[in-house]
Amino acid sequence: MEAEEVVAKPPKGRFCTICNQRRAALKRPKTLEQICRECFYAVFEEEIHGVIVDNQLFKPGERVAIGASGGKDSTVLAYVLSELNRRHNYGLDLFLLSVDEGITGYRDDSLETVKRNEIQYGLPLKVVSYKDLYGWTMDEIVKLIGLKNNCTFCGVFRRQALDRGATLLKVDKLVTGHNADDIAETVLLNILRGDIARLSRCTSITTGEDGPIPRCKPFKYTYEKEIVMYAYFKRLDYFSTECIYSPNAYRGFAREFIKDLERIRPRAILDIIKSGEDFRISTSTKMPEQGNCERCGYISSQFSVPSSDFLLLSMVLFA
């Protein structure tokens, strides 16, 4: 999503409807208001510290990792996260973790970036790659399996790599730039899957709090629009091209669909969420339980691909 799509400009000469001084140079995507840059910046920042303080993110003294893949909403919420740190003083001490997941033309150009924000937002760096956890890159699966099932694999090999990074740091908790549009595509796509165990916590803003790193969601209430015109307007870093094994994910038609909703209604991506938050799950229904692997200890899942799919990766990459 480039920012010339989403900023929309308000009638020439119209003054910023917060501050009535400036001329408004935006109309807000989540509420339609006609604001200049600086109103902007500030009702942006101020929500994100309103999450994290009204649902206690974090603690004085804790170390947090931010996952940070060098696009759009890892790299803000890394400013934005050193920004509140210091004004509000949070007391963290805070990592940048990024994961190479081993693909051409893609992670080795995007990692660039997040070795630029290192330096420009003075935050340690630590990156882990599937090839040294593994012994394998994406691009050697994906040319073992084909782009099929692809990003399942990738998803479940992320989320482990992501954990044993931040148990490398010595971190205390994990953030990620999930947005809310975001979370309103995976309670869609739950829904459409009948995925009664992920939809009952997939709204959730810290998950995996029962086990050693818990991560959490600040910006689960941010639209991906204003993230987009944040970073466009403080003239942030960072790498703006898609994963080239994702053009045909399942969670793209979810996202043209949302997009298509939030033309119409903007408040659309916080009614979905709502709904997520609201759902109740029959005491009657049987939940599957979460699992571990027998191999590393880490957490299993449950995989929606052919079984000879995932029992040749399995042999071939835990051999």
Second form
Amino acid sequence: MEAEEVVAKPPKGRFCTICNQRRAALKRPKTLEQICRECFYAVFEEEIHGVIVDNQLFKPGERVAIGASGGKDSTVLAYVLSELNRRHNYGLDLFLLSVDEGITGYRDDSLETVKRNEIQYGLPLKVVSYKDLYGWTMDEIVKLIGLKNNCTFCGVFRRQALDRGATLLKVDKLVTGHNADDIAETVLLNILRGDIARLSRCTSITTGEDGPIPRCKPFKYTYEKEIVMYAYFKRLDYFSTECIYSPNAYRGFAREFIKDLERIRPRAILDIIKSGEDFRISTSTKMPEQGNCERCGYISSQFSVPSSDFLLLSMVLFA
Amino acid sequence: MACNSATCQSGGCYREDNGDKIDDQFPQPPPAVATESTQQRLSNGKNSDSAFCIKCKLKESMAAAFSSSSASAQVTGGGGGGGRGGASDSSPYCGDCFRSNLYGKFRLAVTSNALISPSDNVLVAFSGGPSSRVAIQFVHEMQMKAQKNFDASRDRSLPVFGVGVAFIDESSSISIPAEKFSQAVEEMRLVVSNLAPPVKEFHVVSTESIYSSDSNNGRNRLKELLNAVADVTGKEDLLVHLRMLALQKVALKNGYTKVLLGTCTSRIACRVLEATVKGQGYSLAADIQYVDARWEIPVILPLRDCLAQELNILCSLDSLKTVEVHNDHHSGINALITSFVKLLQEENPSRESTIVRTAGKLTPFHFNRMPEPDDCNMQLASQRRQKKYNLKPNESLPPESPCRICNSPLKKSDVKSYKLENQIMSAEDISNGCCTSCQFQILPKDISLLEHFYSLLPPQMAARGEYSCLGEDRWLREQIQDCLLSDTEDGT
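Please move on to the form predicted together with its partner chain, as the form predicted on its own is already shown.
Expanding to the full complex; the earlier chain stays at the top.
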């Protein structure tokens, strides 16, 4: 805890508009209010608490795994969640769960960060690796199939890896650090790509309730900029680069656009999410069926996989 | 979060193997891709095996014509209509097939949605731009055909629909040099008078005419109203709503039965993103259908399936005169979205269509179909056509009243129910009668200014939603009316 500045009136600048006692240190990205650091921490944390309570994300006694990549979202999530758990007595057993895809120069560095988080926050860490689960690292897979479709594989593998890790930890729920910017981006992308099925699901704060491990996103209404600000001021330890294999030229369009939009009207990010929630999508709209993999029974959304890829997939899963 | 490349539409969505930064030039889609649409060919430039129109295979395709003409001389600007050409003139169709294809989309929209019936009197909104210019042209062609059939028929049973043209004069809200303005109006008048027979009346309506009082008073109120809106985007959107009110007024006054807008696919794609970004996801479906019957005079959008690029090509191909009244200079969020969509469309020429198709899967509202005429036969036919959605308003609930300013349906959970005290509108009532988007970007932030703002609204907006204030009681009463023994509530 920092000592409060003992000044009668700040030499220049104005007072925090919330507490009116301390000097304003920043402009809040979501609302442009000029507030001091302590008030920022308070509103940031309490808004997340509000989201958790309003959406009834947790029950006392639950074992909850935090998907930890070592990036800013998951680091701040781990920090805030353990803090709120203490402050408001959620009664949760929190764990860090990390997936090692085996990407040199990216994942091995960020895993070091998560290991430090384990010590810094006192949350037990479990790492599940593609190598252990499937016998392959992403490096090896990319070497084999090149840079096309690699994200598809990694996504499928990661979902299964998280579920298996969660099962090993015997947790009831998984939380991820998806923030408001992510969800707004996803809403936009689904409109641009014509994916009405995903559009109807992507704003749900909890997903997979009918599956093995439900997942939720406490940061659904939290701005990315505020997460960065929080991590910066609190000097939290995180690792920030993008996956070296990620192409995502397309998501870049949407991201640029949202950044420009935020500059003109900060609340637009929340407005996009609201629109996503409000879209009138009939439940009888023909949605692609979510079935099960013919081989191993795991859930699968695609019925047909190109045969060469199928061969690789089965090699990976059943070798 | 990962790019699902099975469905990814961008041509190249992977990096060079040596790990370099992503090349901003998207590689051409591999020629083996079988699903390449004809639209994509528009941006691929000269394609050696489409020297002939892909439809009639007789005449030279516009793409071939363009590349051969630009190869030699300097590009002075594509066909008549000046300079709008360039690469966008290249098309796999020849001029004739292109024209008939585009007109075909218009005609299909009109016939399959029963947009225009023989007894109608259609008012076409003309901004001077290419979309509404084509709208007038196509409506005229349809009217001429109907007239020809009428003249040729023996019993003359099917009348020919009437057509009028309206231009909204916004010079009191947007600064336009007076000379340029009057010249533009004269050019438009000439365009309309040349589209005869059948003769079409040309109406010039000023925005301030929506106020019933004299024009000076109206102009001042309008100026004050617009100045009271601080948000740039809010002001632009308010002008759009006022434009529609002006159209409705002139249509009502002159006995028109339909208002026709030249809104095209590209404009709708922008509208979809604008609505998403402003939190209007609930009401979006209302604005983007062929029919919008919320209004007293139903509004129809027969050019909904045509791209702006196609309409531009047609204008230059047929030398259709367009008039630029003012530099339609958007700013704020609307401008950002227009440039974003333009960027996406350049990267993938089917993007606008995809956006509109996605939004087309949202459930429309009950007013998004043509109100059923009294004629029994027509009723059955239109019912067959509209089977897709069960759009009858739920008769066991009181009718929802729309946002006072933008006339959009309000989501039930967003509406705080309120009862009017002594039928006087309080600041809270004013705010509650508007959607969250209008509340944020149009209504003044300062609550003390709300009542004055309300007084500046044109009568049509102020009157909206009055039903909901008195409405719920009245509606309940109507339900039980036949069992009430007295006319008043206290039994006297």
